[in-house]
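Shown next as structure tokens: one chain only, the form predicted alone.
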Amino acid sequence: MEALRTKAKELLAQGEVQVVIGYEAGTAGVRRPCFVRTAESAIRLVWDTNCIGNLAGYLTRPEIKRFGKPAIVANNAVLRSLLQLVAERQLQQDAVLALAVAQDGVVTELPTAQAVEDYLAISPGGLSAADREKMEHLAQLSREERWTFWQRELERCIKCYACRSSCPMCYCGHCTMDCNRPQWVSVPSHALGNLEYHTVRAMHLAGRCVQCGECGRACPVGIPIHLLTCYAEESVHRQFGQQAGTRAKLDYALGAFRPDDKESFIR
């Protein structure tokens, strides 16, 4: 931690950086995004166990592009939506310093896109071992049997739209859920309408998932939405060779042309 907080003081008081999007301590454990923009405030930073959220999401936000060029304490998720950013080109090659902190606390600058993914090629990362194994759970049933349990799930959504807002590749300024003339999805939080915009969302995020787990973990009433997406991205890079998040130059699976595509996912 303290290596982390000694970083992000030097890069901030040397100019490098303008702001260092982080951890600091919450409420009851939990911890929440931050902001440290001068370097008397880096004490705030914290690094442990509990830092999950996906930060990347904030990159991408006009009020925060305003505070100039950022450094951003980066999990594993975090630096798979980086590049990923780049490959959509949300984010240019050099715009964001990384800071990769290990399990050890030592903390790697990661100034470019190529370096981040020679930092991934030696740690991957990617789905926990606890969602890996309802993600095969739900593989061994039947499509009767999915349809039925996703049906009793969707259910519950109050459309607050958690999900969307936690992820970082949704960063649309007009979403298609919020249009209105016309209007594609049904608003209301009802069976339809719940099952009509889960369904865009996977669609969209098709090919583009990172894996990090962050919808589900966003959601008040604990829809484990992120299998979902998940598992889209998975029959993405079955059918396609393409894993959203591995590297900077990356066609997007669903909005590229092959003449020799098998077209064998077509039943």
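Residue numbers count along the first chain shown, from 1. By rigid core we mean the largest C-alpha set that fits within 1.5 Å across both forms. Not measured: the values here are computed from a predicted model. Compared with the form predicted together with the partner chain:
Arg258: CA moves 2 Å or more between these two forms after rigid-core fitting.
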Second form
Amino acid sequence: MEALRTKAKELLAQGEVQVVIGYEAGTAGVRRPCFVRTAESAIRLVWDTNCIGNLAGYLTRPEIKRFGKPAIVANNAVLRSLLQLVAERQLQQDAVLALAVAQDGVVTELPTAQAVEDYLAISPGGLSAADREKMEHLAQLSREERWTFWQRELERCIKCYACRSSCPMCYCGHCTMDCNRPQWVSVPSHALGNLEYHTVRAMHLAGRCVQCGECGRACPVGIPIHLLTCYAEESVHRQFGQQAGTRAKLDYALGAFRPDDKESFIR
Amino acid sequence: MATTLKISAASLAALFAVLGDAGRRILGPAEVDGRIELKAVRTLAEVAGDQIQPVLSAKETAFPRVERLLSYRMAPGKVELQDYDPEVQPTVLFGLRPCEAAGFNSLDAVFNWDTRDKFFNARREQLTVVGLSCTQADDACFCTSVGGGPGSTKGSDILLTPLPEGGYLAEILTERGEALKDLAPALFQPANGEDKEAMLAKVEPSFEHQGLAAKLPGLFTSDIWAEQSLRCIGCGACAFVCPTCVCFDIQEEADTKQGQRLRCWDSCGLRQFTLHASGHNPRSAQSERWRQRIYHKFGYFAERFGGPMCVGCGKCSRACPVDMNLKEHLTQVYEV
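Switch from the form predicted alone, shown above, to the form predicted together with the partner chain and output its structure.
Now the complete complex, all chains and molecules, led by this one.
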């Protein structure tokens, strides 16, 4: 943690970055996002095993962008998000300085997307063991049982959009859910509205989800909604052989066309 | 009106059966897959004991997340309109914390301020609130800073306070509470001077709400709102779990032949809340939306109704994905 504070202090003092996006101590042991803009306040930064939130969503927010060049304290989920944001042309290759912190507190500066790619190649991270188990459990259920499971879960959805707001890949300024001319997706949080919202969101994240689980953590009523987006992502991985958050140059699997596509209907 | 009685745990369990026989639905905090939710319960044993409060508030029982207001069908040369009366049944809200119970006072004020809202009132009139004093609090709680307290009677029809030797003090506070007690008067005994205060959780006040309200007009252009809201991700979790937030949006679900009009929860924290048809948004930044939330609850509402639109339950702070702790933020504003 000291190494991180020292590094942040140094970067801010030398003007290499204007803001360090990191974690600070919050309520009752919670680690929450903070935005350090002066060398003196680098002392606010903390790093421990509770720093699990994905901070990458802030990289595309106008309130944060206006500070200038950011450094971001990065767990693997942040790094995968960074690559995907570069792949989707939301960030330049060298627009963000990632500060990867290892278990022992050693800070590695990753100034470019290439450096992030190399770092992730060694330890990619991904779904937690508990989530992997839940995914496998769901996969073993019959279609009817899965349908019942999701109906029961989505019944609790209050359409607060915390899942969308917390997702680093949900950066659209004007989301399909908010379109009302025409109204694509039913707004009320009744059975149909909830089902449409979460299915459309999962489809929009298929091939783009970095499997950080942030949407599931953000849900106030405890819907494991990340399992749906992760499932969609893995389905794309299986069928198209590419995975979001692994490369800085990555075509969108569901939007790219290749003349040598193995499916005949598309040629 | 208020009389203080006692009820033993066994008698309280028996009261559940009496209520059931009298056709009352009982909703209480119960454990579902490790979460505490307000659920239909039949017995006292189903009610979760050692817990602060459910994630969602009880406002849904009077102000549901989706309320159908009317529907229509177009036939050649005419439009058939259909009005609705909400389907309601007599309901006992059991084990509501005093903060949440007090939340109904805010809802009552708004839904009866100029027009008596038919839907809200039809549901509300069927509710009897049996509050349960708090013997524990957490870091999100701040009832004592906004005029409430762990044993506050505001909003409850009956307030129960657990006694160390078992059983509860039962304060019968309103006619509805009296009517509930009268279903089984023999289950209650006279109290004999038990010290209610000694049972309650200690919640130290963090700020003083009148002082906070007085401060707000001078802080409209302060940098504090932008600073506090930097980590806010702009979702509606805080408003939707809040027992006093009342904003709604009217949605029309229609095709060319028929449709229905629905009232749905909305939140001032969402970008679209103030988005004009022209594309202009008078609250275009999250900092402005955060400021609005604070000003509405602690300034504008207080001016109109004489107290804050906040009961200090802390649900928003617990639900927030990025720990926007309201008590902490309000204390900071108070101390500017």
